[in-house]
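The chain below stands alone, shown as structure tokens; this is the form predicted on its own.
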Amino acid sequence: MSVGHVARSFEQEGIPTVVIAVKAFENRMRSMALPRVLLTHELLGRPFGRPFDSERQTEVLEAALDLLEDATANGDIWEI
């Protein structure tokens, strides 16, 4: 939960934020009410992906970048 106050923080300084969790945490993601979420199909703990799937973490960055970018209100949650 941690990640969201420093999501939050970041945010109240103008500074905008896509936090990156995996599926299983979705209840949790919605709850805190963070600005934007990225969730992802993958193993806790990993929500980038496996370790050297640069292909994967690759699609995970820019999926990110696309949310940073194209996010229409504030608690926008995408799944990837």
Given for the second form:
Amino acid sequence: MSVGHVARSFEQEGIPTVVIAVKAFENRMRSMALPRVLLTHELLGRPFGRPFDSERQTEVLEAALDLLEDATANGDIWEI
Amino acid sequence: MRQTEKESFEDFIKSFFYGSRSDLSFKFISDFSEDQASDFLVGLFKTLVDAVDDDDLAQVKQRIMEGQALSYGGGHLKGFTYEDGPFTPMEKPLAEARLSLLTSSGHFVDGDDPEPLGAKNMTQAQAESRIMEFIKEAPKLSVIPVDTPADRLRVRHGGYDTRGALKDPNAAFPLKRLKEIQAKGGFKALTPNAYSFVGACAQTRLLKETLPEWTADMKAAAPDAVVLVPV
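Follow the form predicted on its own with the form predicted together with the partner chain, if you could.
Time for the whole complex; same chain goes first.
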């Protein structure tokens, strides 16, 4: 929820954002009408996947960067 | 207590939420009814044996994810629900873009402890035991130069299971992975600093006292976009 406020504030001031959050946070993210959200099928505290799983961590980040570039309106939510 | 009087199943369930069995990966069990908790635990035990039989941990992860989703699925937003929100388009292609990173994972640089609640050298266990004080305070933002070596990163957060982030910061604060993607041309540059704070904080104070300054500071850092990570 805290980061949702940060995203809204940055966007209001003209800074594009992408939020990367575990799937468990989906309802919170949707309720806050965030611009771009990537939901990851991972456990709480590990939004980029298991420790030392650099392949997965990179995959998640690259998907987030794709979302950053592709989104055209508020509310684009992808899952990985 | 376990020595002197018989513990009820309800007490057992509640003990996972900052109690005698505090476990921030499983604190959601305390939200369950006794029947739900019983079903979850029995199901988890069966899944563990299936996972050994099948040599496949994905089913264990799936069960834990389902439990965690149940605890965050309800209406805990206390008025912070919005019909619509702002959207700023990217003005540059990624290849020309400067990015920044901000997480609520509670990372900071060794020697630059934000000293929450005025406490020096607070431990993870102390942060967990004082979680109700954290959620009444405005958060502090830690500035983390992007060239900080991984072994100088510290993490402390009383609201989530930090064990994964302690083993590998990139599980929650993926600075190294971002630098690798930049090095292979995924985007142009990072801002000189990344940022982190403890997301368990007073929401209204965050909105009114803290965010205007953070937003001004981020504008001054002038990234073309920010990667935000709630943890």
